[in-house]
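In structure tokens, one chain follows: the form predicted alone.
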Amino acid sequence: MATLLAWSFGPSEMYKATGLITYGGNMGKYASGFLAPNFHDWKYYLEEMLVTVQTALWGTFLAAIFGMPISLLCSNNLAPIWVVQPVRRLMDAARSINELVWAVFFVVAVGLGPFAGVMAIFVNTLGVFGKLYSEAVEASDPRPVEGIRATGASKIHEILYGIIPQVMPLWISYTLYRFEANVRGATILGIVGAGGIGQVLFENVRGFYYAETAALMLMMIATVAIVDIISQQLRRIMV
């Protein structure tokens, strides 16, 4: 660990850490601009924040719907190796590219607006769900499946009645956790034109409107906190 940290010290520019103290006066002046949030356009901010949440909701929903059958193709205990490996590599590619990069691609493909953000979240989250869901399937107890197989049931029945009931609580939990993360991630997709609060935030930062930026940041924090509370309650009820 010490060797790795020493190796990455220069490229990571960790030597600039002293600037946090040396330039403390400048940082204080910069931070002071955020101390008086301006909520003058709070209705507009709220509308854009709701668009961000809706974007994350649809992206997560689509990823969950498509991720469930795809995860079965990624599971070594259900699919042959010649199916598992290509599908897993495809899921690796989907999640290895950040939502912001996917958003750039989809803005070019489908134009500016929230739909590009939905598709960006969908593709990235699909890769995540493909991995998480398949790991839950592979960790499932094989005995119920063997019991169902002994009755002469088909492979579909083994999955429906032997695998799905076991993994569904984990799938729901993973989906809710990822929805929280996607709400946070969707807040920045507007920077590249994918709609939502990110575009408003970027315009205010670029224009040095720190009071308005502070208001946006507080609204984003409050939204993520509310989503977190709701998802916790849903997990207690559904899982």
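Small disclaimer: the values here were computed from a predicted structure and weren't measured. So that the term is clear: the rigid core is the largest set of C-alpha atoms that superpose within 1.5 Å between two forms. Numbering follows the first chain given and starts at 1. First, how it differs from the form predicted together with the partner chain.
With the core held fixed, residue 8 shows a CA shift of 2 Å or greater between the two forms.
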Second form
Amino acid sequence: MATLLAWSFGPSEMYKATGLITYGGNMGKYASGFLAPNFHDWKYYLEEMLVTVQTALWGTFLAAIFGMPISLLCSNNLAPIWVVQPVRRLMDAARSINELVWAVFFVVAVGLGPFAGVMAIFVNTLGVFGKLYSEAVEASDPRPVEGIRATGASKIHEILYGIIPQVMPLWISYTLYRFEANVRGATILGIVGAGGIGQVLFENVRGFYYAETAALMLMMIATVAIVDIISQQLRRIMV
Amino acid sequence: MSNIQIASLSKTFANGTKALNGLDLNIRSGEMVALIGASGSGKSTLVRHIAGLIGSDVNAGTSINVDGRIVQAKGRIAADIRNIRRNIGVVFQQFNLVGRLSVLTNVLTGKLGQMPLLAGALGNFSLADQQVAMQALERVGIAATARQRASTLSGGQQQRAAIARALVQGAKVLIADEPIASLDPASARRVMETLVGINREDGITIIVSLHQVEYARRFCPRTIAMQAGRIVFDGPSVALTNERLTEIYGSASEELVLPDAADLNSLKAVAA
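Starting from the form predicted alone above, please write out the structure of the form predicted together with the partner chain.
To see the whole picture, the full complex is given below, headed by that same chain.
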């Protein structure tokens, strides 16, 4: 452990840590700029914030719709191994590339704006749901499925009646959790031009408008908190 | 007419255990047969073979016919097994209901095998189907629970719901795999009475695997006793006395007799 830390010390520029104290005054001045948030443009901020939430909503929704059938294809107890493995690797790829990176690609593909953000969140979240949903399917009780099978029902019926009712509460729960995370994620997509509040934030940070930046950050915190509370309530009702 | 025909059925599991060993068996239409044996004697394996849920060893002479149709032969499960399964109702030890669905929906799934794929997938059960399901629930005495989630029912009620599912299926043969092993004596008796009822009134052939010989003597005219994958007794249940059991199983026979004399008396009281 000590060796690893020593090895990483130089490349991660840890020697600059003393600067935290040396330049403490500068940082204080910088921070004090944030102390008086400026909400004069709040209507515009609110609009952009709303677009951010809407982007996350659509991205998560699409990922859930496509994630459900795909997760069945990557469940070992339902699909043959030669289907499970390739689909899983594909989901791994979708998941391991950050949504910000996907956003860069989609801005090129579909142009600047929130739709690129929707697609970025969709692809990344699809990878997450493929894994989470299929884990729920694999952990489901096989006995009800056998009960359905014994009536002469088809494979599709076995899944719809035997498995889906069992995994639905978990699926809903995962989807709501992920929606919360995606609202947070969507707030930075604007940095690469994929719409929403990130764009405004980036412009203000770049322009040294500390008061406006502070206002934007407060709005983000409030929005994420509200989304968290709403999704918590939904989870309680639906699960 | 012979309803269930089994010829030289053997099953060796992947770990080398020989669960069934050259088993031959004929059961006539409308019979109610008990399957007795200690844990690991092959009862469940036999039941699952008849339902076409698992395939046997590949032997030239092996075949299982139910109601004149081949369930499996030479280790291969029939290609149209889904159609055959409709005629075979299965009742499991752990009921195998879908806990989060209503009791009525669980019973209605008995109709899935006869429905077009899409109608079944959408849950488009006809009014006639729903009436049949409600009648089945009334038959087994739990109509009042129809709208409840299956998981809220007691074990005995869940098992009767599972029997209702098999009834809705319109099965001609009912196979019950240890249906009362997880139930208290009172629930066990009700489930056995329900099975006897549908055997007598509907003429449905029933095979029920049991752990205790008292239930076999009380409810089933014919008993088949198994040991190490072979049939070691096949005859009238009354002939399978405790002495005869000891002869066959030795000290292992204790497992097959209700340990508590009081339980035994309560069973006899019902019989009287």
